Amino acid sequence: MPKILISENVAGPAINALRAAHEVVYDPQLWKSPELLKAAVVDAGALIIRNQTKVTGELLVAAPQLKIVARAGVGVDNIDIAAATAAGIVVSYTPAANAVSVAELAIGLMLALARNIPAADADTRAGGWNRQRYMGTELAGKTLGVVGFGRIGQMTAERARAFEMKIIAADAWLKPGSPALTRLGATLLSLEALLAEADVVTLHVPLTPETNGLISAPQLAVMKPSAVLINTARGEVIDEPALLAALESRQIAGAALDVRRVEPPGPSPFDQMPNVIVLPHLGAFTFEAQERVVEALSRDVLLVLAGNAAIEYFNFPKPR
């Protein structure tokens, strides 16, 4: 009976179904020690992870019985996909399970930046009552630039339309006239044109060699001084020193960062800036999304270990 190894905090009722059929080893701190992880995965048939576990080629070589790596989330940038594919290991993920939660968080961050909610809350708690200092702006009539118009980007745009925002999008995979653009009344632009026009820029791209550092000094330089930047995608998409410089010089008005280049990031100048919101990678962390995520990955683990095809697979449905 193949062992299932869980190296991060992935829990819920669906995990109990795994325990009923297989030995489950749950060690949510295991990702912190590559050596201990390598030793633990030797006899594992399945590895369940989030975004912290680094599934390298070296780790996969140490796991001759591994049939599936199941990622709780949409990104697979912490997995060596080429090595897994070469080894015949299925990589499954949950691209739809957390989309609503991430889109709702992006909208919440737009509102929080537009109305200075975190800064005004902190000031009022400290005894202030500074209504003029925290004068905000409305989202209605503003232009939302969505960078990455996939599932989450589209859901964010759909919700932003309820605030009467104009939608523009930049996506290397879309063409003008795409049904997604037509359905949401969005205009497809180049990244540079989008950054120059948008009042709010929200990032929804995966981490790839092309998107690493996608938003750096040249891109920030073309944004409006009144514009704000929201990142609920991957921290590496933004050049953080360039963003810090842009915020300090008031080149842009504010930012909301749910994700960082290094997580947890440690103390940072962003922490002290009233025009910046920093969160601990909360995008997918709602009760509803996590229940869907754990159910989906548990289902695929059980399917693959029983010799069947995974449903939400990234490379191929069955081990090779």
Second form
Amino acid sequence: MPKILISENVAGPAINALRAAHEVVYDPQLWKSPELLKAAVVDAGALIIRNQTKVTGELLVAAPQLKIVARAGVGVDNIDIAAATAAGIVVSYTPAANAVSVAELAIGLMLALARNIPAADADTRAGGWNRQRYMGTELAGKTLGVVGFGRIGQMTAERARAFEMKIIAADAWLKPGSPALTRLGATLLSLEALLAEADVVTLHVPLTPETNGLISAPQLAVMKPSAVLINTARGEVIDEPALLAALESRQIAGAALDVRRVEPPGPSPFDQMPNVIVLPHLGAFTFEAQERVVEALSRDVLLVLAGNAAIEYFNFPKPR
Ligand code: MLT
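What I would like now is the form predicted together with D-malate (MLT), since the data block earlier showed the form predicted on its own; can you produce it?
Time for the whole complex; same chain goes first.
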């Protein structure tokens, strides 16, 4: 029976079920060592990963028995898709399983920034009682700019409408009048127009060569001084030094960063800024989402290793 290699922290009852049919090697620290990973993948039929394992062309060459790379999550930017496709290896992922959790976190971060919740909490714990200092703003009546109006962007917009926010969207793939825009009462704008108009900007684009550095100094320069920026997508979408400069000069009012260019990022000036929230890439980390993610990827690994087609695949359903 083919070996299943898990190189990151992907656990749960569905993973235990894989052990009934296969040898499962679970080493959640393996992603940190490309050399050890390369040695471990030699006899693997399936590789299960999150976003930290770099699945390079070189790694895939070292894995002659590999039939499937199963990504616990939606972003496949850490996988060399072209190399996997050329090698006939299925890349499966779980595009729907964690979407609600990410959208809920984006809403949580909006509220936390609008009402200064983390800074006021830290101050109160330290003995302060500063109601004037932590005067906030309402979301009602404000404009939410959703950059990337796919599944997560739409779910965020849907929830923001319950807070009486006006929705504007920028998306390179959508056309004006598309059903998603109509359903959510959203207006499609260029990125520049959205950034100039929004009170809250939330990023929901995948990481691609086109979105790497999408929000840099020129984009931050058109935002309102009262606007805040929320990133639950990928760290690379924001030029971090440009964001730091924009926050220091009060070009924008605040930011919430769930994702970073380098993860974990190490100490950073953002850590000291009361108008910035930093989180350790928690978007998908709810019990409900992780149960769905692990169930979906385990199902597809079992299907492919048994010679059947994967259900949620990025390139093709069966090894070639
Ligand atoms: C995803 O791509 O689904 C999220 O970033 C979650 C993750 O990588 O763990």
